[in-house]
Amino acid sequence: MSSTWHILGAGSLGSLWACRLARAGKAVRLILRDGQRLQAYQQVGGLTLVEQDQPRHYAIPAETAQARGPIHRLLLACKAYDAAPAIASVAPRLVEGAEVLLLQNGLGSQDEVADLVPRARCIFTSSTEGAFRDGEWQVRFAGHGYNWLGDPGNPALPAWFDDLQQAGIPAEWSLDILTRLWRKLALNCAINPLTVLHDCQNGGLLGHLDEVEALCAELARLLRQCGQPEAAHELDAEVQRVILATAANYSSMYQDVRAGRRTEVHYLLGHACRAAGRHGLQLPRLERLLQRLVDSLRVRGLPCD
């Protein structure tokens, strides 16, 4: 099997992974959206990673999805709403048994991808690392975090897993990756929409703790109903710890809205409400929060799905 890391999605986390893998001497190839993006990338000659205010340039080769050649390992690092069309663009190039790492927020997009590439092994990833684009083809490492990877259908550790340690990517193979993804979904649902609606940093939610606690109670009910009691354990306490620890930060959803970008509401709060509906759960605060958020997005002229 080829040792090349193909990376589809040259945003913040995709670029961060690409630069660290290249720095460790791993074979990396970026897959860009179209010929115009490829030409723009080739003009600058690679990606730049800024760590502790020190920039370093990496001349990582790139191609478009339509390029020829098989793909054995793919890091899918696009937004959740782009995951299905992105994987469809390269599906013909995936070899039998190809491994696809899914680095999306929320839940739902993973199943959409898996349905499109039934011959591939899909590996779910939950990341708390921080990075942001600091200009075109430049990414700034914003905060140390961790990455959990796992395959709900196959507990075997992938042969390439040591690549991550060698590249300085903090990672752990998790046998309960779905629990981690559900827990992160609940954290995001309790924090991100409220920061948009109250127009505040995460710490601003300290003035709305009654609302936060009520949402956490409904989210914990949902998690238990979905067979995730561990994800529900002391959820409210962890949400408040995250708010305090990230008080000066703006949530990713807040940043998307302020920048006029599409949010991942469909795979976060939307997924939670759809799951509640499937289980016949009445979660009025969660449903009302989703409606308030959708109304706010519509007023701003942003997509609601």
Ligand code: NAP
The other form holds:
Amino acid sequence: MSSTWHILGAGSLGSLWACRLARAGKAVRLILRDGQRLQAYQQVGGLTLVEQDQPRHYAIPAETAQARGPIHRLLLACKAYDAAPAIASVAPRLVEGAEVLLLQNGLGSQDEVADLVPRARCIFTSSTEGAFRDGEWQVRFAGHGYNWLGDPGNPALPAWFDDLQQAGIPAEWSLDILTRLWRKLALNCAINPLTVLHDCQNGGLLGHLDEVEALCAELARLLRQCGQPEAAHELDAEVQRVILATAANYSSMYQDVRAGRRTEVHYLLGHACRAAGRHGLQLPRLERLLQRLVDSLRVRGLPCD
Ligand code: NAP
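Complement to the form predicted alone: the form predicted together with the named molecule:
Next comes the full complex, and the chain you just saw is listed first.
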């Protein structure tokens, strides 16, 4: 197996991973959207990572999906709604047994990807790191956090796992990655849509704790029904802790809506409501929340899927 890290998507997280791996001397190749994006990138000659206000340039090679070389290891670093078309664009280049790391938030996109590349090993990731683009081909490392990686179908630690530590990417191999992803999804469902609907920072939800609590009760029922009792454990208390600890922050969904960007609602609250439907579970508050959110996105002219 080649040790090259192909990274599809030079956005916030993709660039953050690419720069740290390149800095540690790992072979990295970016896969950009099309020839036009590649040309624009080549004019700049690399990515810039800003850490503690210090910008540093990394001349990382790039190509498009149509390039010829085989791909042994791929970091899929696009949004959840782009994951299926993105993996389809490189699927013919994946070698037998290729490993695909999925950085997408929420749930649902991982299965869409796995269905398209049945012979690849799909590794799911849950990240609490924070980064945002503050210029073309420039990303700012905004929040230190952690990454949990895991493969629900195979507990074996991947051979390249040490690369992450060498690159300063804080990561742990998780044997319960689905529990982590469900828990994060539930936290997101209890906080993010309400910040959009009440037009507030996370701390603004302290004035709506009854609503938050009622949502947590439905989310906990859903998690238990989906075979994730651990993800349901003391959900309400953790949601309140997160609201307090991040009181001054705007949620990612709030920021997306404010900036007129498409949200990942389909893979977050949308996924929760679809899962409830599949289990025949009536969760009226969650369904009503999704409807209110979809209405609000429509009014703003944003996609609601
Ligand atoms: P982002 O900044 O929007 O970056 C996504 C990148 O994917 C963009 O550069 C986009 O290209 C590229 N892309 C999409 N389709 C492509 C294709 N077919 N071929 C090549 N490139 C393609 O997104 P992000 O913030 O890094 O988020 C990625 C995922 O990580 C999301 O699910 C997010 O929820 C999750 N996450 C993000 C953070 C964070 O702090 N940013 C933290 C935790 C989790 P263009 O530039 O050409 O549009």
